[in-house]
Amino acid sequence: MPKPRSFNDRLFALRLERSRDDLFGMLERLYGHRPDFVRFTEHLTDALKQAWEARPERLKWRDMSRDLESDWFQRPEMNGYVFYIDRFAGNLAGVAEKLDYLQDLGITYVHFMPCLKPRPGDSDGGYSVMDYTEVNPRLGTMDELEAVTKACHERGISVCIDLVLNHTAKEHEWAEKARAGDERYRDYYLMFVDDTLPKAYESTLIEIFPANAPGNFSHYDDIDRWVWTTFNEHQWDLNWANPQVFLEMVKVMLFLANKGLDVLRLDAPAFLWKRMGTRCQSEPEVHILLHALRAASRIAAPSVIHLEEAIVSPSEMLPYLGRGEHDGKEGNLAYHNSLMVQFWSALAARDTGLMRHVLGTHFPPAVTNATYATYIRCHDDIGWAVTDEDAAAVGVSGFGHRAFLSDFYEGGFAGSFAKGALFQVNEQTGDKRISGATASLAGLEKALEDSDAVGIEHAVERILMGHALIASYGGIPLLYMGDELALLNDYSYSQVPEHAHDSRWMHRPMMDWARAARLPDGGATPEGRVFDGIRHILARRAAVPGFHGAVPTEVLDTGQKGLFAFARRAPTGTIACVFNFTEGWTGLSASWFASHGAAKMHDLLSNAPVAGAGGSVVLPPYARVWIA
């Protein structure tokens, strides 16, 4: 007589059936032609069951809670904070000691930048992973990571870490076995006996780091093989056409989920599938893979969601949130890179026309079972993702505008308020990307050097306007570590051998805890005003139900080129959000707000009425209002 199944077994079986088609239906399209497909599906099912059985009881209850409240990540109280563990607190034990600070700031989501064990030496900032099951020894242990996530959960904070899907470090165990001649593991990577195919692929590929890692393939004399290395010589691209790679990554993903992680940031997913004659980015098979990976999480760790890192054009990015057959079943979060780019573009140009066109034309009002991760700065450079077509639509040259933005934010353009640095200049295309801290790009560094009181005030207001924008536009706003303290560019990176070639370390400073200890200071300093302002913005966002991620966002036309506006069309009533991207005074009439459904003239950001003489709303330099 068969043994009665336990509650846990029955629950697993139900979740397996719920997502069966989303997992095996997708995988059959990729691997169904292989003679070992049935055995592969059996091994995958076993891996899912083993991960579920190993899942701690407290996380199974978290799964149940988030199954019942599946919009948890879309709620307005979700406020994010992103940091490198060593630069924020030294190590994982130090992070646990700083949770009071994060909680006081209003943070309910933290992203620990790459913390899994990297290769020694240059590791591309931690994205060259040597072991997915170990933490970087400089930061702590896997047990400490698990303890920190538990402590975060107890304070209502969800935790995100990076999972690099496209490649491993060449020192990873799989790569070492491949290098030693094990044919099974050689098939985990993309290896070639001569350069015939690499040259054929290379003809349509794009170089990611042309300055210090040109080309997409590396030759290794000891094995007489060419290996696909999209990003760096030490990062070997995985062969996702091999189902064993999918199986291995599911095991890794669920191992990390069982340590308490809530969000897995899937790094470089656009590059997973290779096809001759293409850029080998965002091929249809990529979305099939990501759909299947999401289904695997829903079966064995349902409280875990996926953030898909795809810094590409809007039309290419939206499918990472699920479009067509993948609608609602792929990524739950994706970076709104266009919002970030357009923020800095409009600030430099004092013109929001391009911003209004791009955000109003290319993005739907809402997406299914997903939302954006919104930000004005991150750990990476700024690539000016402005297409020639979008630029032409508003009467400017795409090449000229991109060049203007690089010159402006490097600080070389006449009248620029910014101080940044170039990153990875591509002489063939003219592409010039920019590094720099939020406060320095917004003008604070230059204004402080010049003792320019008006410039300081404008810089502070630019910073606060940007954070009010990402807090209201729709999604989880991500605050980059130190921006709340108005930290400036850190030029000491050039003295660190492994960082000196990479200007992005300019905006990856050490956390200034001495400065943090002096705040709040009643607004007596620029950093004090920024700190108070950002903390207020996050608190007000959390208090506005209309900022739920599922609420549609509709871009509006104010008739003024210096203003950007949108409406959040909430069931409880419209919220009209307006931002002044200039250093000049302006305003909008009460009738304009009323015509867009916001007639109360109450600003939810200041939590006060705002109508002036004649009912108009006066907008000072870099003003921001959320009118109910």
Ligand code: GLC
Second form
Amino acid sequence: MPKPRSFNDRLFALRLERSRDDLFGMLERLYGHRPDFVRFTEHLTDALKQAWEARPERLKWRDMSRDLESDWFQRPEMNGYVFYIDRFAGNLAGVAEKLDYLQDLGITYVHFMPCLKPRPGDSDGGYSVMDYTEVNPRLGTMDELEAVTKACHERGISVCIDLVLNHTAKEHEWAEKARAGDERYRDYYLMFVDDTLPKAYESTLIEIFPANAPGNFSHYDDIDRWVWTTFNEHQWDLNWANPQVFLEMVKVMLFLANKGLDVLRLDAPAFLWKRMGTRCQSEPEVHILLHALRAASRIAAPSVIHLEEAIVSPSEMLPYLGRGEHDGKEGNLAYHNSLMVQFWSALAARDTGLMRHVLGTHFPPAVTNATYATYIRCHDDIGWAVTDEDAAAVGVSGFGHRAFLSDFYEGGFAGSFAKGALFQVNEQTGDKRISGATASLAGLEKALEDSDAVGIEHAVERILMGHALIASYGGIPLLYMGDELALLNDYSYSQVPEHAHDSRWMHRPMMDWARAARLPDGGATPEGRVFDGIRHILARRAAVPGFHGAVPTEVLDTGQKGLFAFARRAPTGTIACVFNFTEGWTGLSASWFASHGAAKMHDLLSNAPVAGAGGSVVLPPYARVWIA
Ligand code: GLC
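Right, the form predicted on its own is done, so what does the form predicted together with the ligand look like?
Below is the entire complex, every chain and molecule, led by the chain shown above.
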């Protein structure tokens, strides 16, 4: 008689059944033609089962509780904070000591920037990983990562870390074996005996780091091979057409999930699938892979969700949240790159026409079982992802507008309030990306240098408007470390040999704990006003049920080019959010709000009534209101 199956086994079987088609159905389309396909599926099932068996009971309980509140990541109390562990707190043990600070800010989600073991020397900020099962020894150990994650959970904070899928460091064990001639591992990467194919691919590829890592392939004399290296030479692209790569990455993913991590930020997934004659970005197979990876998490680590980092054009981005057959089954979170780009674009232009067009036409009011990660700044540069078509639709030249934005944020444009730096100028296309800290791009650095009181005021208001925007638009707002203290550009990176070539380090400062200790200061300093303001915004967001990520967002027209507005169509009533992108005073009539369903004339952000009946809402420079 067969032994009766344990509750645990039956639970696994149930979870496997529920997601079987999403996993194997998808994989069959990629790998089904291969003679080893059946064996591969057996190995994959074993890997899932083993991970499930190894999953600590505490996390299985977390799985169950999140089954019961599967919208946890869409809830308005979700407020994110993103930081480099060393720059924020020295190491993992240090992070544990800073949790009071984060909680006081209203943070319920932290993203530890790359913390797995990187290659020595320049590691692209940790995105060149040589061992996915170890923590960067400078930051601590895997046990410490597990412990700090647990400490976060005890305070209601969820934890995200990066999982780099597209490439490993060339020092990763797989790469070293490939380099040593092991055929099994050579098939983990994309290697070519001569440059015929690389040249053919290259003719349609774009360059990611044209200035310091030109081209997408690197030649190694010792093995006489060309290797696909989309990003830097030390980052070898994995061959996802090989099912063994999928299997290995599932093992890595579940290993990390079993350490308690809640969110895996899948780094650069757009590049996973290569197809001759294309840009090799966002190919349909990418979405099949991401759908299958998500199913694997759902089976063996169900409380874990995926954040997909696809910094692509507006129409290309949406599928990362699951469109068509992938609806509700791909990324739970994806960066809203367009919202970020449009924020800076409208600020510079004092015109929200392009923003309204892009956000109003390319994005549906809501997505299934998913939401955005909203942000105004992160550790990367800003690429002006404005298409020529979108620009033309509002009567401007795409090239001209992108060039204007680069000049404006570099600071060279006459009258610009910003101070930034160029990043990776592409001489061929004229494309110029921008580095810079939020506060410096928003005008604080320049205004302080000029002792310009009005300029300082405006800069503070711009920073706060940006945060009010990302806190209300829909999705988890990600506060980027130091922005709550209005930290400025950090020019010291040019003295660090490993960083000097990469201006992104300008906006990756050290946390200024001395400054933090002086705050709050009753608004006596610009940073004090920013700190109070951001803390207030996050607290108010958490108090507004209508900001749930599943609530539709509808872009509205105010008839004024300086204003951007949208309605959150909550079951409890509409919230009309309005933002003044200019340094001018203006207003909107009560009847405009009423016509959009927001008649209560109560501002949920200041939590106070606005104009009386028949009056209008006064909007000072850079005003932001959330009218119920
Ligand atoms: C992602 C990261 C970026 C890194 C790249 C390559 O885009 O955000 O910092 O350079 O991936 O790993």
